[in-house]
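Read the single chain below, which is given as structure tokens and is the form predicted on its own.
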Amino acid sequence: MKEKQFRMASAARGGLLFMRGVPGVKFNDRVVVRDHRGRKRNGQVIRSGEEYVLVQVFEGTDDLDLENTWVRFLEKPVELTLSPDLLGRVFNGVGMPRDGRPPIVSRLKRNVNGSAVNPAARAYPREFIQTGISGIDGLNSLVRGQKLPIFSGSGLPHNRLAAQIVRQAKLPGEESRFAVVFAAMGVSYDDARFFQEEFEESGVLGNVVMFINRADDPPIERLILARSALTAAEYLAFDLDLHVLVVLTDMTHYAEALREVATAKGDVPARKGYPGYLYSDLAEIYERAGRIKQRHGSITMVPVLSMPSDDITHPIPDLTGYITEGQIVLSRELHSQGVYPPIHVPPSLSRLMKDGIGKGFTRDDHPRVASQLYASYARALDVRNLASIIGPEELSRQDRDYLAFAEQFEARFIGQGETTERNVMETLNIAWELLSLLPPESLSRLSEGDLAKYHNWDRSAAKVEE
């Protein structure tokens, strides 16, 4: 198809081009814009009517000499180019390199913009993921084709909770079948070198494709960069038959970038100045996880959020939850005292948890000792809260015996680490050693034969005064 070539532009402005007289141009079309220095920068359509055209231009507008400024529609959409050779690359938004080495070569291209998956042709997400945290695998498990976000605030470490997930995933039984998509938007310069080294010198980054865009980067490269890292993914998982895990950080930055986008564009603000598709938008993104039938391979996807002002019912992770299965939500609280990670137990859930643990897949109990850690851990924050008040005391012994199970939990379940991996039957043998700090009928979650296996109560182990 015959390439579009016009110097015909109107204005520009915060990084938009508009031109005017441009007949059969579509959405979100690639552009290349030629100044009057020869140099070339890269757009996309972001509107397109009948009286003008809107470009978003990736490097900016800045010093445009628009009498002398060319600017070329290619006629198709930003594309990506496949190849088994993604894994071990890093690129930008766009598919470009980043680390210094030669763009990969292959016939395969994809447009980034793909769907997500036809629900009539989705398998139920089942098998449990193992990320060696205890606070997911024994109480949050993800399973083979979830949708499952991490709730961070700003200064949690979320960013290392992300880059220890990928150095320790992996699939039991199929491990040289695992591989993962990284994908980083709006990050620092020293959050792209630690996620680059972190994952060089762990050994890992054969094994994955990573998609970098900086906080200085161009805002619209962002909502491109999350197509981008899910057409890589859909490559490995359903044309090379790989299980792929996503992670893509920060979501709060590419909902940032589609606001101020939308606003660019004078779309109609709705809830915090955020477009009102903004639900649609994110769904487009979430949806392209999971199994499909007749397919061996999968994606299951991670997704970190950084509320705002630690604001859980703000508009990103309030949309998220509703189109996702389940959340884990990082304690301010739990960094202040010093323990990884952080992760907040009480509103923390993964909806499919049920269908990825157990006899078959990680060990008979683990349903039942996970809603006993839950109970527990329940009652021994009410515990905590009343001991605040009256002094612990004034507290019974048995209450005695909540608060020591709570410090114990916290300090040596949730709390493991960020070198620490623990496989699933090491998490679950821990799990033990806590509820062996309480008497057994107060486990009334365990059956007798748990109790009977593995409860070990001993008084003295628990260390309260008689």
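If you're wondering where the values come from, they're calculated on a predicted model, not measured in any experiment. Note that the rigid core is defined as the largest set of C-alphas that superpose within 1.5 Å between two forms. Numbering follows the first chain given and starts at 1. Compared with the form predicted in complex with its partner chain:
Residue displacement note: E394 has its CA displaced by under 2 Å between the two forms (rigid core superposed). Annotation for Q196: C-alpha shift under 2 angstroms between the two forms, rigid core superposed.
Once the rigid core is overlaid between the two forms, L403 does not reach a Cα shift of 2 Å, moving by less than that.
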Second form
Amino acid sequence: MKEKQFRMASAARGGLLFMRGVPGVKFNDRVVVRDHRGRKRNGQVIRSGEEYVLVQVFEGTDDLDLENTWVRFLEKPVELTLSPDLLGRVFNGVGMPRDGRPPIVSRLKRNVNGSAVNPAARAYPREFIQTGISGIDGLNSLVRGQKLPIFSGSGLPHNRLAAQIVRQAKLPGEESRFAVVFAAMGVSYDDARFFQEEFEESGVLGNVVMFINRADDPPIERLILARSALTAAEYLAFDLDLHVLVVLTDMTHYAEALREVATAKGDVPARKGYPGYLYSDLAEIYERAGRIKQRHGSITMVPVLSMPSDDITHPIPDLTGYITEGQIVLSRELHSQGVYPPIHVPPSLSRLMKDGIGKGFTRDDHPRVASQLYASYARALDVRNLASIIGPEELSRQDRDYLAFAEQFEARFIGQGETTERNVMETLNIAWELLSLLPPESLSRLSEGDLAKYHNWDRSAAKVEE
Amino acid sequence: MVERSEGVVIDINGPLVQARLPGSPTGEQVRLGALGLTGEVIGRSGDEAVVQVYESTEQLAPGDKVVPLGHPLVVELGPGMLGQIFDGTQRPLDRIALQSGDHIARGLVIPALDRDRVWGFTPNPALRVGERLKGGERLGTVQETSTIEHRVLVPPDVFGELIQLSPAGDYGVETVIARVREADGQVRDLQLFHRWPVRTPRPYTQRDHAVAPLLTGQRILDTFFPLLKGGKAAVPGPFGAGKTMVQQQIARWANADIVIYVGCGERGNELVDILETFPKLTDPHSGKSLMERTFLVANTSNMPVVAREASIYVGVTMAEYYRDQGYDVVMVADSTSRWAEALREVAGRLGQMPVEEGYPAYLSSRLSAFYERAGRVETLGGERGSVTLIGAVSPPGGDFSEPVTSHTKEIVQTFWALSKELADARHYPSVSWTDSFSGYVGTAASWWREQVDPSWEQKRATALGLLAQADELSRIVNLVGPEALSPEQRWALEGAGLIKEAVLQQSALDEVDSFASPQKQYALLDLIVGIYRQGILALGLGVPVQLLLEMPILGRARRAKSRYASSELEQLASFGVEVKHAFEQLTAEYRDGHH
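What does the same protein look like in the form predicted in complex with its partner chain, given that the last one was the form predicted on its own?
What follows is the whole complex; the chain from before opens it.
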């Protein structure tokens, strides 16, 4: 064994160990720390110099008696053991079992940091995934290999929405081999349990790998947990040809852990105390989603993050939005009105939707219907603002049509409920029922052919009412 | 070059490595460790050098060797760049994939230009052996793609007597095709390609005025906030505002000879989208595949951050090279904010004093030096060529007062500000008519006057005036409702709405609407301004505004953009006549004085 000897640390601070007199340590090496009670902790070298070496300890450096703490360098990066037996299991951030069962045994081990996918090897995601949720399928469609986060706030039902997506997501007309990788970072006991029960009830538990770090677990472990989970996902997708859905929750806790370590290292802060490399660090995680040419599997990613004070310009949602291919934003207002899922339509977006819908994928009119719903709802929200000032009775007839449209759009189209699963045709048909509340002149995003085929506008009825 | 001894790694801090490496100048390329990772010396004190490494430094250790290469970061310039995708240091990503599979292995050294490929070279018939040659002169040509003739140039730093020039034939890029004896008697072998350091702008004879607009086929850009060939523009916008779509539309439809798309710290899938769609799209100017004039530089957000800093310079040096051949080149950089963040990361790790939001003090000077590489020039070879730079900016939280956006705003002449509110209503392109500006309107106007219509400038001003008036009126409506407005004001609101929907909004996904020729752009503008004016006349005759608002032909006017292609201007003109008739019919009874 050419592993380096145990050494004593000279100082510990904020999850970091400073060590002197250990020459030639490799950058990013895996480290095992044995504390004075003989318990082991895991770590990684994050700076290596002739004078001193800096080790990040995933379980934290609290309660370490440095005189009696020993550190061993393993001369290899942090790795995850991979085998098909991962499915159905529960692990912590460094891949140790949390379900009381023995560790995975396999010769196949991979560096959890992964390496960048060559853009020239990527295949463009285009396969429409039906989630059965109108607010997503109709307006912000998800495609296989996409990374589409849920931007939420404390107390909003993002977990229920994520679970519903896991439960219902399918490719229309295809039975496919799928797996779910669930990475929980800093979640409460109740939330972790909610997901576990959800997976059990829907009978997918055998296809799920869970990596769990709870709110009372060491925060630094969250940094490695996301990477372990994605290493497992890459293995399932690109070695075992499975279509993998990765749920990462909650990325806000991840970013906070990163800030904690950055502060301890003395890194120059950029915004709100977060380090300047938060963008690159998040990208290392999110960009592991996708499809690769000549590979049958795929990684579709649904990260969940809670926006501090519901602020979408906070660095975590802001930088995430710059990396991911859209976002589903939840609304506190809709939630308090009892609308589920409370999808806040105007700021929600799916960038890859354009290539996965329309003729040959869903239905020819789909792209224009989505665009028209957006435009009409934006106009309807303006009218609603106006009505709150001058009173609805002062509105013109057409504006009153828009008010009715907004109400039905929120109540029927968006607020479908937790147990309703709609196929995309049902979603589009409901969309046309709503668009039929509005006169054809105002629907400039739709083609004349669409209007003739689907629009059911009764001008005389409207006139009579007036 | 004097052989220098190897150095040794002292300290590794992420992408920054401290090394004992005497005598290595700033900017020199080095290779580190057993894998031979590539890096660049960016600072030194005494015998110690600071090296930024373009690849992940995982598993590097103090004591590992550092080998100086004796040259700065250079790119290879020659035939075989078009249609390719390179990484941030000009390594060909498709050949990397052949060698290392789905992921990019470290320490790979693959030359940018394929050594196995041969090119049909035709020597310049005007050249005679014994003649004096200077840098920038044309040695001959190679047909690089079916649309682009690659002009093989004497490297800018070569002067002397031509002592040999190869006859027409098929040659690899490394074959010597000419020999020049320089003033000191040294003979320089010239190949189909040469190397140039990326941080040194390529020389030209003189700067020239930009004269012609860069036409992108996008109405809000060409008609309202024009850019010139050789100009500099920025596209700032929060996430989701459609920056990438605007940039891709420009890359697709711009009337440039060469398009370089630099994906700097952005999404991998966006580059794949270009790689998969461009070969299938037709260039409206040449009728050939768009990929024949395009190449990509890709440093996606998950690729090492230091190479992101280099990628912008790699891109612009290749742009200057095609400019020197006499071409109009457009380089689109998405996003300059990620490049600035790479600067910030390196500065932070060097312990440099941050000034604004962690950015180093030299951010603004680096930005302006980069944009200064745009311009229309007279080349060393006596041709006219241009580099147009278009940089996306990604302001955190959509805040345009942040350092990168505010410095960029001072540098560029055309500023296409994207608006979150417009994007949320799916008004694309979400270019704001209030926050955007163009300093090129005067020059562009003379082109439009001569090439399209003398009244372009006046119609454009009418439209912008109407939009501004409508923004003012909307504020009143939001307070007291539309009933408080006069009929003329309500018609102005409708007119502005028509301009937004029928002219400004343009669907990149609609085959007909995606590209609009300057003539179609003018025709639509003329149509809508005409409708507004005819409505004003009708109101003057006493026609109630409600009747005007309910004219069914307005719905058709809103859809005219996707109904009539750029090649169907006659049909669009006859639709204009129909509109005129509709107004005449409506006003007839009022005109006759029945009321």
